[in-house]
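In structure tokens, one chain follows: the form predicted alone.
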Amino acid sequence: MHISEGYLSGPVLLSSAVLAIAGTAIGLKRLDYEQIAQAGMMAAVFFVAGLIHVPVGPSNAHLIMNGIIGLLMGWSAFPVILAALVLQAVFFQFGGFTTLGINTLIMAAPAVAVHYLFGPLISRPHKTGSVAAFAAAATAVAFSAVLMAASLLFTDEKFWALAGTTLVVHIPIMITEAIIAAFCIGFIKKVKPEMITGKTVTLKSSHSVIASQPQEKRSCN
């Protein structure tokens, strides 16, 4: 999914960052402070995810997670995606700098799509929320895929064929996403529910109040 740098146009490079800033911007205002370790944890996600990769033409296929991430995070997705490219490209140079805008833009912005169409329903009980996040996951490589498509065509039309292609080799990719994503929220809901609902469930004790009795003073003979 990552766009390698010299294949873009200076218009769609500039254009994409100006986006990226914007949504990186109103995600770490979003970003709450008990959340920080929940992003570090999706940022390592999409690190690991995004190393075992297939180069295809200028681009890459390779696992996203940004369904899941978008779902559990919100606009701070784009943050957390941010922080992941940057340090690919300083650690591997995966992907580039020049490049940070387009690259953050086409897998941030899905994850942001997701989080407000699927969002709510992935609370719901039973297996809605399994099949919510499914299609979460589905529907965010889709989007991640045309967006990637799309950036290709408005630099050159002769990318058209390889467009076509990128949309194409990313099938197995949403469908093996959506399985992992509909594993990991039904596995979430059951042991830490407040990262999908955001409220912390506390669990309600009684406590009892243990009368003390004077202890009976012993004689010594």
Given for the second form:
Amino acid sequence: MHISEGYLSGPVLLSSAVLAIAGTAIGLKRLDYEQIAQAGMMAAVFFVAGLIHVPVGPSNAHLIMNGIIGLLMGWSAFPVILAALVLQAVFFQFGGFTTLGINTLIMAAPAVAVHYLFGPLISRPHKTGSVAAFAAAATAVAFSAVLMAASLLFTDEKFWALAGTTLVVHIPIMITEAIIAAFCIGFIKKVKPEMITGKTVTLKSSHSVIASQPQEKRSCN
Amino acid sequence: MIEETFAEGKSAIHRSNPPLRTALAVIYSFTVALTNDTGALILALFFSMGLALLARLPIKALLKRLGAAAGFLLFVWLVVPWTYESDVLWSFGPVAVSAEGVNLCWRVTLKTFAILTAFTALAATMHLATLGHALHSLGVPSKLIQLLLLTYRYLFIIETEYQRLYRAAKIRNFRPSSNIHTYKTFAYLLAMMFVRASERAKRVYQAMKCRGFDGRFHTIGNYSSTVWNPILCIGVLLVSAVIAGLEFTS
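Let's compare: the form predicted alone is above, so bring in the form predicted together with its partner chain.
Now the complete complex, all chains and molecules, led by this one.
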């Protein structure tokens, strides 16, 4: 999900860059130095996930996974996604400097939204958690597609056909991503629940799973 | 495999100052992106090609990269001329091609190729570690730079890990197609990557602490000045000014 160089108008590029900078600033502020390795690693996984092509009907699509990044990272999704995009620009020239802002915004804003909308529900047991993960990933992709279409429409109202096609193309991707995200979150919850329940995985809690559960923590203190 | 195709080289651009190059790439990219004058855009494309020649970029690899961008451009060419409402250039039964739509497609095409070629010549000709240092010296917050460099450092490891997991799945006769089993397999594969990445991050942070990481970041890059620094600087700024001038007078 990228807008390449040369499509968008000045006002759209600049205003989205301002919003992306604001989001990144908030994300960086909330990211402790203790979590910086964690964030870098997540950005690397996000980058690699973008290279995985999954069959969707007769064609295939690459994963986006901004929903999962949002659920795991919250506001830090902004700097994490920005870092991954810079790497993509340098390695593959998917975009350059002028579209970093809009592309960060397209993927990170939905990630943060999903974090607030579905984050509390994810840690619920069994079905509720899976349904929340499904809904989170679907919402993230849908919101991203809407932002992408909006950026084209704000550039030129007559881009309606292009914007509409962008939306339609993302429907099968949205469903595929949602299915994958539901299984993915289910797996993480079984294998390493503190990645989802405990907000931050710091050194103190790193050796015991129990320590990151709030109730136990209280009794320790 | 992920590679930095253009980073190695001994050309004039490869040897010039990375922060300067990065700043010039930003200025030039934005100038071209904000231009709508076709003449100015043609000039920009030629200048970008000149930069590519100066950087002695491997033509084949460059065309391959631009080809990836051309995919979406093709889509734009297929959609916009028929659906853009303006004066009709020529009509074919119920289908009308709009003159303004075709013009727009040309401008977008010129812009995309001009900006991406210049970006490749100026910015993709340095390793990411160098770009990180360059961005740092241009005032990007050091926390973001550290994040960028950590991502760069572990990207190749995570990618190898993915290849390993995928190979293990293939050995067990996994053939991707559109069904739940495939999605489940990819989901578990991805989840395993997240879990292992998180574990690795913990170990990395411990190692960083052991080596006295205090939240600061030290740059050891020291770039010698070459005669190309001022030439590149004046050249890019001059062309950007001409492009902006053409845009304003048109």
